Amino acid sequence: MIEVADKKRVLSRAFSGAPVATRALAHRVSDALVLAVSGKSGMASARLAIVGNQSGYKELYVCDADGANLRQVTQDRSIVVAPAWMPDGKNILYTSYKQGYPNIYRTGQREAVSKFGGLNASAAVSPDGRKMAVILSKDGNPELYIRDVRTGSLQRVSSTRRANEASPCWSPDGSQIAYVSDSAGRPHIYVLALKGGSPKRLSRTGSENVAPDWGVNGQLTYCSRQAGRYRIVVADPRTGVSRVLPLDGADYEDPSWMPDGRHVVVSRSVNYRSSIYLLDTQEERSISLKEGAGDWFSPACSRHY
């Protein structure tokens, strides 16, 4: 590939793949071109984990970043929630009620990863793969814990006797965790530096702020209930400056950053029907990725592939 203006070679690389994998090959080429031209990662080769109920149960599915190649992963015949990719981009953590109570599972293995008494939910593994943030209620109300992936040792991070914590996510360098707490009376987004200090409240507006996700661009996105609608917010955790994405009158929830640091994938609900959409955070554009039979929720995008 050559830039016409200055005749500079931008990309010189050969690609190969099996005939049955032409779609994946095209995605690799697309991402290589984006990286060569912009210096930023593309998103075509990423994969999505989503929850769908087309079977009559909420099961875990995976698909390409454009919604194609849908494949059902679980057969729990129950309720699956909160999927989160492992750093290797191959396995997924999720919460399942298949035993009648919420435990955390990992794709590729049958036994639960976390099955303490009470709630086990919203697991998220650190970028280096060494630690797992998780919400447990084994000692009372739901609190934030950090578990050593290798040894299984637990560190309790929050201690709010009359409040609940939820939905932890890691900063790109693994030094901070963003999560939800209703310690102020309503759910808000907090950021905690693991080296020490008190949690800092990030969200200031909206009656409910939930489902944070930290992108490779250093920005946090989350869902905020404002004027009776669920909206998507993008915030800078360093400055606290935030903006609401200007969209239509539908409800937008469960945002997850794509690897390019520009787009987020969300669930969009209209008249009690939910589908998966891709949103451009820099321009007022959205694309439908998954509609049709059943409802689709809780998208989570892989970051490494």
The other form holds:
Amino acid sequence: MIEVADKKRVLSRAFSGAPVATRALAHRVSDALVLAVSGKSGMASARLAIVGNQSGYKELYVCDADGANLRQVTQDRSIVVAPAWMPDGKNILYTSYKQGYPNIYRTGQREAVSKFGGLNASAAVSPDGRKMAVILSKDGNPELYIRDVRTGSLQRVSSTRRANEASPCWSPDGSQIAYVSDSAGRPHIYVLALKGGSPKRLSRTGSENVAPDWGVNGQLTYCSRQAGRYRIVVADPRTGVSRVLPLDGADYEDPSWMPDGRHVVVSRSVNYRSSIYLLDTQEERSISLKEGAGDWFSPACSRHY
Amino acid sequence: MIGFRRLVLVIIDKEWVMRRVSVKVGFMCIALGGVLFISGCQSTGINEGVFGSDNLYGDPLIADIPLNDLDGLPTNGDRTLFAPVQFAYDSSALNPSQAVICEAVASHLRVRGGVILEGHADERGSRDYNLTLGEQRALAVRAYLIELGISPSQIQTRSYGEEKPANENHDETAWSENRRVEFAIY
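For comparison with the form predicted alone, kindly provide the form predicted together with the partner chain.
Full complex below, order starting with the chain above.
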């Protein structure tokens, strides 16, 4: 690839792959071109974990960033909740009831990752792969814990007897966690520095602020209920400045950053039917990725730190 | 609710000054009146059954009693023996008019068996958050059962969040039926 203006070579690289892998190859080429031109990561090679109910159960599926190449991952005939990619971009953590109680499982592993009494949910592994943030109620109330992945030792992070914690996610450098707590009466987004100090509330408006995701661009996205609708917010955790994406009258929930730091994948509901959409947070446009054949929800995008 | 609580406080103070000896009786009357008042408010509009963030039943310290390990625990039970208890929107406070169901469950558990308290939420809000909300509802019922003298070893909680609605419709009636804790008796 040559830049026309100064005839400078921008990209010169050969790509090869098996004939059956032409899609994956095209995605790699596309990401390489985006990186060469803009200096930013592309999103074409990213993969999505989504939950679908077309079988009558809630099973885990994966597909390409454009919604194609759908593959069913679980066949548990149970309920899958809140899938999240491991930082290796290969395995997925999720909550399932396949053994009767809500425990946390990892794809490719039969034994539960976490199966304490009560709730085991919202597992999120740190970018370096060493720690897992998780919501457990084993000590009598839903609280945020951090587990050492290697030793299994648990550190309790929150102590709110009268409140819930949910949905932890890690900052790209692994030094902070954003999560949901209703300790102020309504669910809001809080940011906690792991080196110490008290959690800082980030969301100010909206009757519900849930499902945060921290992108490699340093920005947080979350779902906020505003004027009766669920909308997507992009917020800078350093300044607290936030922006509500002005979309149509549908409900948008569960945002997950694409690796390009510009797009988010969301679930979009109209008349209580849910599908997967891609939102451009700059141009404020959206396109459908996965629609029809049942409901699709809880999208999570793979990421490489 | 805040206004009502203040009112109770003022009345208690008056009682204290006027008739020290019968303060306890007076307080009980007021408490009973309070329960009736709250029950009476129930059918009024949007804040139906909202009792603030405090649970009227269940000692907060019970939130420090650990749950049982899952190994060897039953995973199912009979849900037809007791009606579910219901909750206000985004609330895990046990409704006084529903506490009587918990008391019936406690009577049953004093004789035999155990219970899985299955917490549920309506479909509004994130699935993740609804999971912890359902769990906290189950834990509110657990706290009250423990307060009624039931051993924590007989009680397990299981939150389904919004994943298992009792009523599949998308209206206020369905939502209020879906914000519930079911008793799976084993």
